[in-house]
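Only one chain is included here, represented as structure tokens and corresponding to the form predicted on its own.
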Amino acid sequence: MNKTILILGAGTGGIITAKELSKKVGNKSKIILFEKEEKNVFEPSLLWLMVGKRKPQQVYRSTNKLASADIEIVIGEIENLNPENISVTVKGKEYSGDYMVISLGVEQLSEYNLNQYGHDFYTLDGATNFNEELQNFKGGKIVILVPSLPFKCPAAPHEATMLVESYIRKKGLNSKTEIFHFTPESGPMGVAGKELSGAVRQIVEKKGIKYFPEHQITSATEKKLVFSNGKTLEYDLLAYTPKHQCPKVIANTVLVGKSGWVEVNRNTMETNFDNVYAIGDITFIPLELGKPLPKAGVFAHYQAEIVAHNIAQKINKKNDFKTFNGDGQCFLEMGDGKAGYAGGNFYGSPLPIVKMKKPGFFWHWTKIWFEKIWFFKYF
């Protein structure tokens, strides 16, 4: 008897899960992939979009292009989710399954009325609009702001600042421009360890960027930011990360623990409900140092492969199960056609074991190649 697999969310994790299952059990299952957005944005490319290295239409594809003989696409908001009977409701229609994989990512919203004064560069429109203002920029103060924690892709705000600095310098505006980066973090990418965090901070500050960690915004106006330590700054152009929280449709279920996120077995990504898994940004996985596993697409990717493999093993009545071991990597765009590359094991004990390769042109072109492969392979 064929099995039905419900995959919630067509981000990195959901796409990988659906495609892997299609290859492994496509003839023995019905795969339904649910997604609220018709435009499927490759989010790493938004950084290039905000500095004019990409045009909007280059960074997304139609979600419906993910459909195949084995994968059904359902576009719409999930209105209700029941992990006990493995069902979801979209546009009033209930879908039931034998397995469920929750990969809904995070719900994003603007705080402190920042959407009125700046640009959320984690969105297609925000990155596009920031670039339009940047092209007309003649000098002044540019701020890249992190208003709250956690946020996905820990490297992204630092990459954004360095890409903007490179753009400004190439336009000959560096003598007329100051670039500021404010964040509540104690240092860049702190979960990866003090050595890597210190190295990234040094790279940022050597570019003349004014970096201010441990700065929590408390209010904003059209041209002014106020922080909890009393510091204020008048600015001319603002880009910011949105607040990240658990999607309401999940937050209201018994899947969510005290962390405010879906808590899972960190090796198998299983929830407390049989045959219900959660992967990616929506999960909370504590590490030994007391902080959670960062929210990053690379983890969703690897977790999806593990979950797809293990579901296929169950469907095929085999028991060669695999586990997620905490490995992960990321690129760090630095501007001027260069990038860094950091990777290692975040389940390391007592601390994550993460190292950064020497920055260079190779890693930048590797990231470009990864973008091209992603669109070619999945769309």
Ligand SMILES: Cc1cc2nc3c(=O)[nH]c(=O)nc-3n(C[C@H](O)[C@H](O)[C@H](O)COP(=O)(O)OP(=O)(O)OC[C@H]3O[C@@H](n4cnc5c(N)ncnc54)[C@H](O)[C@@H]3O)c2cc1C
Second form
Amino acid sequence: MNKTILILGAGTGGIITAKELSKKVGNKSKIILFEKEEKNVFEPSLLWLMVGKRKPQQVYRSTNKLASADIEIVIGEIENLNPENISVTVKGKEYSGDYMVISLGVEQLSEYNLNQYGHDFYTLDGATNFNEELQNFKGGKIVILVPSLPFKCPAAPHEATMLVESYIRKKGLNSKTEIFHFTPESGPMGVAGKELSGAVRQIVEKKGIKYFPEHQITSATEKKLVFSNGKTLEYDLLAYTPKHQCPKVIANTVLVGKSGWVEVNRNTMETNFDNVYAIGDITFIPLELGKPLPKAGVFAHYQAEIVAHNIAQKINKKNDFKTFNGDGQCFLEMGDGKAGYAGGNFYGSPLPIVKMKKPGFFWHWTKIWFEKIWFFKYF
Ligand SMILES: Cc1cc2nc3c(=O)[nH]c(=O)nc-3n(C[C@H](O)[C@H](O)[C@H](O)COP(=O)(O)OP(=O)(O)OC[C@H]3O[C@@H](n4cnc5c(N)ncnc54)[C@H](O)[C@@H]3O)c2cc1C
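The structure above corresponds to the form predicted on its own; please provide the structure of the form predicted together with this ligand.
Now the full complex is given, and it begins with the chain already shown.
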């Protein structure tokens, strides 16, 4: 008998899960992929959009293009979900299944009224609007602000500052411009270890970017930011990361643990409910060093492959199960056509073991290649 698999959210994790399951068991299952957005944005490209290296229409595809003979797309907000019965409701219609994969990512909100004064560069509109202002910028103070933790892609704000610095320098505005990065974190990409964090800080500061860790914003006005340590800064152009929280439809369910996120078996991504899995940014996976596994597409991607494999094993009545081992990599765009690349094992004990390769043109072109492959392969 055909099995029905409900995949919640067509972001990084949901897309990979659906496509892998289609390859493995598409002929003997019904795969339903639920997504509220019609535009499917490849988020790493938002950083290039900020500095005019992409046009808005180059960084997304239509979600409907994910449909295939084995994958049904349901566009609409999931209003309710029941892990016990393995069912969801969209636009008042209930869908039930045999397996459920929750890959709903994070809900993004504006805080401190920052949406009135700056641009949320984690969205298509925010990155587009930031770029429009940047094009007309004649000099002054630019701030990249992280107002709260956690935020996805620990590298992204650093990449944003370095890409903006490169843009400003090429426009000949560097003598009239200061670039600031404020964040509550104690250092860049801290989970990856002191050595890597120190190296990234050095790269950023060498470019003249003013980096202020352990700075928690407390209020903002049209021209001024105020921090909990009493520091204030008058700025001219602001880009910020949004507040990240567990999507409402999940937040009130028993799936959410003390962390405020979905807590799973870190190797199998199983929840407490049979045949219900959660992957990617919506999960909370504590690491030995006391911090959680960062929220990043690379983890959503690998976890999706594992979950798809294991569901296919169950459907095929086999038991060659695989586990997610905490491996991950990330690019670090540095401007001037160069990037760094770091990778390793985040489940490393007692600390993650992550190393950075020598930055250069190669990694930048590899990131571009990855973007092209993503759109080509899945849309
Ligand atoms: C600027 C930027 C740069 C980045 N760069 C990198 C990078 O270089 N490398 C990397 O590894 N990661 C990067 N990331 C992070 C990466 O994009 C995310 O970590 C990744 O997309 C998480 O995958 P996910 O499947 O968990 O969630 P998502 O990809 O966010 O997918 C969740 C989906 O669920 C949908 N959804 C949510 N609620 C509902 C609902 N109620 N009903 C229906 N649908 C719903 C959402 O619309 C969304 O499409 C970057 C992120 C940003 C913002």
